[in-house]
Structures are given as structure tokens and as C-alpha cells.
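One chain follows as C-alpha cells, the form predicted on its own.
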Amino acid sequence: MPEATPLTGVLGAEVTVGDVRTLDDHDLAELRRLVCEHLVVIIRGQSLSPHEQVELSHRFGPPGDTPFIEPGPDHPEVIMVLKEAADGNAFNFGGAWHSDFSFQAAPPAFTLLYAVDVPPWGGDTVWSSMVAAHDALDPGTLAALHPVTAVHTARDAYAPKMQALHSGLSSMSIVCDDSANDQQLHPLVTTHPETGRDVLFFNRGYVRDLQGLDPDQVPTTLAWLHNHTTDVRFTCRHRWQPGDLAIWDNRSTQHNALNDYAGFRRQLHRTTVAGTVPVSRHRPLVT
């Protein structure tokens, strides 16, 4: 039976489960229960090849669409993120605040990361809780936050202003296109479909724009709901070994990696699981 032992009092655990390869039905029922409940948890000591991971992932539910970064030789399901000692001071993959797929009409419930190499200091990664942000907030704001439509797009992210930023990755293929520049609705506080929890679902990375305010106020109130979710008391902060496999729930939480490692390779291995039309309790479903 795995057994979660909190990282800190918000959310985040390490799960001690032993082979994850040799789970049985159960103990990978419980270990969804354990992600969902504590938003991020920590396997230590796996040793997984992208076939593995690949049929892990696929035990949480289908694999979930990956548009714009070519996948590992390995497996067309593996994201291989990868920045080489020698790519230096280039944009770290997935080095700035953001949910997954967030742009995308069902974005993915789940990512599996697994580390295969790691720099001997720096390029942590940092989660934050949507489900204890929104809790923060007094009821007035809430009610004035539920019937707002958050407009997410990766134009900032993947449009093709921004492939030069991306080609600084040597031992990666990003391929940014005008298909970024769509636009996806989501409510802006949702509620999450196993848990029944309540989600302030906001990521600076991929909202631009937010529907149901005076536009007047649209600027103050994304760099307000910035500060607000990635506020450090809403954190918690992993410093990654090789081996070491993290599973997050994505509809609860955005995730930052960050770039100081400069010098150091690092490589880990990117799965996600497909998730659902987010839906919101307080609101008809946005469309």
C-alpha cells in the first residue's frame, strides 16, 4: 500500500510505493488518490525506460496530445526534456509559471516526470496550489471570481515570435506555429472532477486576458491573480535526483522549473495523461 508522507503543509508528499512497475490495481488507485489529494507527489529510487513510463501513464488514463515539441527517439509519447551543459545560459524548457496545456479545450489531468539526469545543484522544480489559493480568498472576492472566463492561449509560449527562444535548445525540437494564437475559455475557478474540490484555475504562462470584468481592470487583476497563486505560502520546492519520478495533478496546480544550472545538463522524461473539459459548479459549462 503506498504511503505519503507530506512535504509541507499545503500540498506535495513523498510516496513511498516501491516498484512502480509492479503496482497492481489497487495500490495504483490509491496512488491516484494520494495525486489528487496532495496535488504533487515524489517516487524516489524508480528506474523506468520510456517504454515503462509510457505504460505507467497509461494505467492513470490515455495519453494526452502534445502539440508543438517533438517527442524522445525513444517512444513518440516521451517528451525528453533536455537542456545540454553546452546550451548555457539558453530558456529553460518549462521556466516560468503555467499548467500544462492549459491553452487546450481538455487540458491534461496528470503528468508523469522522471528524472535520467540532473545537475549536481539548481534546476528544481516548484509547484503551487490552485485549491489552497483559491481557499485564501474571502468570500466576496469569490463570489465577484466565479462568473469570470479565463482566456488562455500560447501565443506567448509557442507562436512563431518565439521560436528562437526554443532553437536555443539544442537537444530539443520545438517547432512554434500559428496555431498558438487560438484561443481557449475556461471559468476561471473550477472544480475538480474526482475531488469535488474548488480551483482557482489561473497560470500566468498561458492567461491573457480574462472575460465577465471591466476591461479596465483585466491588467490589474492578472498581475493581482499572478502574485496572488504563485505567493511562496502556496508552494512547495523539490530538488530533484536521478530516479526520482513526480506526478502532478495539472488541473490543480501550475509548476515552474527553474534555470540556474547553467553549465550542468539535465534531462528528464515528460508524459501526460488526458484530461477533461474543465467545469465550474458555480457556472453553466463555458464554451
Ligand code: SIN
Given for the second form:
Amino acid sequence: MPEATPLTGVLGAEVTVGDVRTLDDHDLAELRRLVCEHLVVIIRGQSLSPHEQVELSHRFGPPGDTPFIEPGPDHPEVIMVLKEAADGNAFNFGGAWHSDFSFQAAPPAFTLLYAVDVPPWGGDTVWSSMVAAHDALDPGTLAALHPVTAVHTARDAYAPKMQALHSGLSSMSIVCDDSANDQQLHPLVTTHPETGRDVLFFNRGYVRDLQGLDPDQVPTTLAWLHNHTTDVRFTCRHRWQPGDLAIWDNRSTQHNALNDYAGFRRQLHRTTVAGTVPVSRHRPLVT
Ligand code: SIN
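Form predicted in complex with ligand SIN, following the form predicted on its own:
Every component of the complex follows; first up is the chain already shown.
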């Protein structure tokens, strides 16, 4: 039976499971429950080939789509998150606050990230709990946010104007295109489909506009939401070791891969598990 030790008083837990490749269905269901409860779990000392990681991901659900990032030929569901030592200070993949692919109609439910090669220091990942960010707000503020719709788009991440930013990674092929200008509307406050908890489903990377507010209020509200949801009191931070597997609930967290390891190599393998269309119990379905 998986055992969890919380990493902070807010989110994150280190979970001991033995070998994730041999979990029976009961323990897998318990692991999924722990991810939904703690939002991020770290499982140390694993040995996962890309194929085995795909198999594990499939036990959580079908794969998510991975636009803009060219997969390797052998494992199309695996993103090789890779920055070479020689890439220096190039912008790193995931190096800004975001929830994975929240610009999709049904963003991923879970992300699995497995560490292969990590710098001797730096390259930590930081997550923030959007459940805690939600729960810290007073009832009046929440009532004002319930009708607000967040406009998610990858335009400032993967539109052609961003190609130069990504081309500094010599071993990742990130191909920007005009589909990044598409928009998806999600409620700003969502209801988690497995836990029923309310979530402030915001990330500055992909939420570029808000509907349902006076337009004059939008820039300041975006800035306030970013500052609030990434406040240090809602975060946990992980220092990677090879063999670490992180699994996070993408529906209730955002994260940021810190880019403070110029001159060192960092390689992690990422898979995502398809999610559902975000909904809110406070309002009708947004389409
Ligand atoms: C990501 O955003 O998926 C990558 C996170 C990381 O490399 O730490």
C-alpha cells in the first residue's frame, strides 16, 4: 500500500510504493487518490524506460495530445524534456508558470515526469496549489470570480513569433505555428472532477484575457491572479535526483521549471494523461 509523507503543509507528498511498474490495481487506485489529495507526489528510486512510463501513464488514463513538441520517433507519447550543458542560458522547456496545455479544450488530468539526468544543483521544479489559492480568498472575492471566464491560449508561448525563444534548445524540437493563436474558454473557478474541490484554474502562461469583467479591470486582475496563485505560501519545490518520478494533478496546480543550471545537462521524460473539459459547479457549462 503506498505511504505518503507530506512535503509541506499545503501540497506535495513523497510516496513510497516500491516499484511503480508492479503496482496492482488496488495500489494504483490508492496512488491516484494520493495524487488528487496531495496534488503532487514524488516517488524516488524508480527505473522506468520510456515504454514503461507510457504503460504506467495508460493505467491513469488515455494519453493527452502534445502539440508543438516533436516527439522522438520511438516514443511518440513521451516528451524528452532536455537541455544540454552547451545550451547555456537558453530558455528551458516549462520555464514559466503554467499548467500543462491548459489552452486545450480538455487539458491533461495528470502529468508524469521522470528524471533521467539532472544537474548537480539547480533545475528544481516548483508547483503551486490552486486549491489553496482558491481557499485563501474571502467569500466576496470568490462570488465576484465565479462568473469570470478565463481565455486560455498558447499564442505567447508557441505562436511563430516565439520560435526563436525555443530554438536555443539543441536537443528538443519545438515547432511553433499559428494554431497557437486559438483560444479555449474555461471557468476561472473550476470544480475538480474527482475530489469535488473548487480550484482557481489560472496560470499566467496561457491565461491571456478574462471575460465577464469590466475591460479596464482585466490587466490588473491578471496581474493580481498571477501574484496570488504563485505566492510562496501555496508552493512546494523539488530538487531532482535521477530515478525520481513526479506525478501531478494538472487540474489543480501550476508549475515552473527553474532555469538556474546553465552549463549542466538536464533530461526528464514527460507523459500526460488526458483530462476532461473543465467545469464549475457555480455556473452552467462554458462552451
Ligand atoms: C514541464 O513543464 O512539463 C517541465 C517541468 C520540468 O522540467 O521540471
